[in-house]
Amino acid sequence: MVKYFCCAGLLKSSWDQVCVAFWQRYPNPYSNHVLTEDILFREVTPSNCLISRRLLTKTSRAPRWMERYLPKHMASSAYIIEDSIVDPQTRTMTTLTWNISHARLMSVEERCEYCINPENGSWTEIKREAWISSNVYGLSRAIQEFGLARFKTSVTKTMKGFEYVLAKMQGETPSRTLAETATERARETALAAKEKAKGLASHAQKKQYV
């Protein structure tokens, strides 16, 4: 069974600011947790559309009950591949992704069209959609009544980083000031995290462009 999520966003700002905001929105104070950010393929279609996916590597601390499913080196992380179009022709850009970590434990899928909001040519729309499952027997609907919860706060942080970045794009006093993003701790366990990543990252499932 696969829990479903659906919900619609609004940020104040007109479709090109949110497309730069997008690839400039780490790190902000509400994505610390976000560590590293690396793009593995990047196209150009004969259309103009620009394809990209990206890997991320994220803090992902699962509670105490779910870490013993986890190994101990991977029960704080999490690998993230992010796949986006962007289409200048119907000013769209659709992103989906997709956990590569722990997927047998909890997958999380996440679909999201960012387009012009129909009532405020000068605002834009984000549609998003999220499938979350897990095939852990005696505990899915548990796991995925968890990673719902998580997505939910998630989701709010998201729009609040990307305000955050919108604001200090079109030199406005963010609303929240800018708070260290890495520690010497923090950068090690990126570097790490980011060796882990790739090899991860190889073997990923394929999928086609959104």
The other form holds:
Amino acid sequence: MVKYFCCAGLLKSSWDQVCVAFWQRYPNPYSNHVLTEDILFREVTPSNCLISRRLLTKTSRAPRWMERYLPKHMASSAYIIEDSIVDPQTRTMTTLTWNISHARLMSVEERCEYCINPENGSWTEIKREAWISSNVYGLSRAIQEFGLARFKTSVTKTMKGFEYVLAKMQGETPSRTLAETATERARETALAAKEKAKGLASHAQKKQYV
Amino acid sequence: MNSVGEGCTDLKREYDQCFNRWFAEKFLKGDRSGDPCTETFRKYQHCVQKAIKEKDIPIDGVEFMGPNKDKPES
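Following the display of the form predicted alone, present the structure of the form predicted in complex with its partner chain.
Every component of the complex follows; first up is the chain already shown.
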């Protein structure tokens, strides 16, 4: 059994801007769970489409009830592949994202299509589909339900992150309440500190190798 | 953003910068005058592919848009 989920999203930015932001969206204040990001493959096809493969490392915490069914010392991070096709002729970007770690436990595949909004040409709409499955005997339904709930939360974060990066690119301050602004500032500070720490850590590691 | 290979982050940033400019200013505008980032990409790939082997990340043989086959719509 596979759980299917489908939803539509809207970004009030042009398709071109959204595509540019797509490649620059990490880090953002809503992407604390994304640890690393790499391009593993990139090519312009004869039909002038840009195809890319991105590898992401994300933290993956299982809920408490699930933990006791999992192998001890299971890696707390997961590798994710995100393949994409940007077609500038039809102004369509298609992405397919799925986890290559812990896939027997739970597999989440997401397909997104970014197109120009038919009602407003300077906006972009996203059709998002997801397939969630699990092969754990006796628990697959519960795990799929959990996976779906977490997927929905992550969609909200993805959209917020996107809006944040887009607003920043366009040099605007996103319209927000004071509380939201304060939270965001705190997140930004934390993020800056975290990135700095990561930098220092990798620097220290490099030094060890010398 | 950091690379999965601890020592590759600087190379990655250099490449990202080159790519982002090319993507926005050339590719999306239909300018097909060639990719100026080939060399920075090559250097970055050399580093990151090595890191992937060292970390045993299972990406070998994973087909492009791999699982997007025979997907049921609901």
